[in-house]
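Coming up is one lone chain in structure tokens, specifically the form predicted on its own.
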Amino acid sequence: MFCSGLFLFGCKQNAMPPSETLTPDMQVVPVLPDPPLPYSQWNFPDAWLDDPALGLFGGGGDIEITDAGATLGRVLFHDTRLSADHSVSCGTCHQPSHAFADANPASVGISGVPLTRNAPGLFNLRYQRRLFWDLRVVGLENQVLQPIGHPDEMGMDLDALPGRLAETTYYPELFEDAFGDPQVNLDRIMDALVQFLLSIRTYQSRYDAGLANGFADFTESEMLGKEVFFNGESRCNQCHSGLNFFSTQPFINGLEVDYAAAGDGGIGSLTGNADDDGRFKTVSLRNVGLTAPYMHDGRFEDLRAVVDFYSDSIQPHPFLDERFSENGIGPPGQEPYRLELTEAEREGLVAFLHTLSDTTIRTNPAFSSPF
């Protein structure tokens, strides 16, 4: 869903071919387990429940995930009838393959007209109450139908929406099993892809093994990717910290001298802020070696290239955050810092980013499409 020129989510084009492409008089029925599947019971694990930096955060506001609500919320979020022309879903770029990425640099919604983001991973939304690359919104609730409206992105007209969804033959009684009647409206579609987005938990990686068996099965490079990611010289944990991986600040990092001029101010295109040109958001590391390619814009192809730039290429600008200066301290736009890592480093650190990534992800049927 939410494609993501603008917005944190992204779609592109159908890779179906036309003659597979829903139609308006096409009824294609999700199926569906009976009973659905106990989401309402999963849960994240006692140590990122109890962790009190993660207890700051939250998005979803008071919507509690129900089995049937994220049930409705799963087919919504992989049904083309919510875009304009029947040709999109959420689930068109945000593919459990990829941990609900788009794996194209720029994604592509109705319109044909490629984006100027990259749509990132959907996952452990819990814990990010601040969306999309510039930040713009606050809480799931307030974001899922953005996208899904735009002109470019899923182009509906979500006053239309609801009685598109109620014509179907199935959608009235996923409503009724999820709110206790069939009427569908636009509260409604909300809370359940809300309820479905939420229940996206990822903590099952290598990584996470390793806090459990001492780091036993990690092999030598992996080792030293670890040692260089928490050394404290890298800086990589200073803007990737905690079990998620994540920072809710935004930083500015040096991949362009001037982003406002290179075609994305980031949050300084909202604010007119010079102090702001270039900010974006701190994306969680969670699930990185599955969300190709990296950055706001898709710049970076593979890991190596994102690790070479941050030990030799950030660019100086008058507002570069702290932590990518040679001081790491003290007032922003320093001299770039170079870390100038060797061989082994490199490869061991992007080896390391690889254990971040929770392939369970991938299969895991209560995200896949049901279509």
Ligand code: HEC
The other form holds:
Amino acid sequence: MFCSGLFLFGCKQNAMPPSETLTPDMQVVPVLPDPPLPYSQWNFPDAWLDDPALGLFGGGGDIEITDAGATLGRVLFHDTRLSADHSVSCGTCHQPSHAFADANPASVGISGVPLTRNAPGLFNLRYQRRLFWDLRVVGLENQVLQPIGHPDEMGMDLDALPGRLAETTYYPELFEDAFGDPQVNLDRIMDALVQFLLSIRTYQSRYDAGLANGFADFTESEMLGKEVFFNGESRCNQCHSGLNFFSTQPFINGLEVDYAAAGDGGIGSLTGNADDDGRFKTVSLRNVGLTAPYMHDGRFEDLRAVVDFYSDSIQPHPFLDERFSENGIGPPGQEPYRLELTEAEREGLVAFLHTLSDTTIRTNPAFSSPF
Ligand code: HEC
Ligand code: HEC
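Having seen the form predicted on its own, could you give me the form predicted in complex with the ligand?
What follows is the whole complex; the chain from before opens it.
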């Protein structure tokens, strides 16, 4: 929970009276750079932009990033005023220090009722059009207002939101900078949040440095882990693939024999098809060292537990992806492979996964809370 915005009243949830009862000079205001940071000029490196596979994933929609628009989005993202009782911001569950994932297995919003899934990291979203663990929403523009209205997340009456923001000392000016006049409306709130999310790019990991220098700085253990990841037997890179270690395809990776019975059927809960039971988004492994806990329900506390799972205990799901069978081909639902990795290989795979983290994301002032 972001307490810094509440310092006037101490760091206690719900301790702050509604903004309506605050005089303007009592309001906690964001501290922003002037001129705004040059969000519009930042982009992915050429290697990403020119990559034909990544190009196929293209998914930013039509919204263009401007300096003032992304700045406004940054403020909105971190502002607890977007929730009914002023206690929760997007950043409460999507924490910069965890690459915008939640360190709690199940996020908790204003109602105190835990959500059923782990909040994923938010970055490189230009390269994914379908959102949520079950891919149920297409396009950020259709997603970003949902958590604000959701009763267990931010619980805000969306119709009342523009009025509440317009009353503050700072939003009218930020909306004017971003959109030409001070009018606050839901369409503009959506647009600015999307601009901010699209601006969160991450590609400065030790792995990226390794691509440039032939992995000269990798330890022996990291090299061994890289070998296991790419060697064709583990098939890790056949799903978590390309520069973004991601796939637009959802897969069943055998956490359960029967996911629906275990509580969450993923895409199967939406379609009702047995061969979709447990089919979930193949999340990007970028920053995976920062986004613990792991899987859609945050069941694994650390990367070692994930590696042990893939090595030893993939479950015999009736539609388990064929990449997890002994020979890696054929129909789904075969006997799961047993990699039986050695201790050194396990440690190496964990070490390699840590090289995918771009730690600048944790403190980059372009993304951090301005409050
Ligand atoms: C109470 C915690 C909570 C809050 C507050 C919250 N989120 Fe989330 N967010 C989640 C969870 C949990 C998921 C995964 C839900 C699912 O997949 O069914 C998620 C998923 C997402 C995704 C999809 C990411 C992906 O890779 O598919 C985006 C984008 C997102 N949130 C943006 C936001 C924005 C913007 C806000 C603020 C307006 C916000 N969230 C507020 C918990 C939260
Ligand atoms: C057949 C496709 C497939 C293969 C092969 C595969 N994965 Fe995954 N991986 C997935 C899917 C799908 C998920 C999400 C599953 C869920 O949450 O229910 C996932 C989740 C993960 C996560 C958790 C990420 C997070 O943020 O929660 C890690 C770490 C991971 N995989 C690493 C690996 C490693 C290491 C290998 C090789 C040993 C591997 N994967 C092989 C599809 C695959």
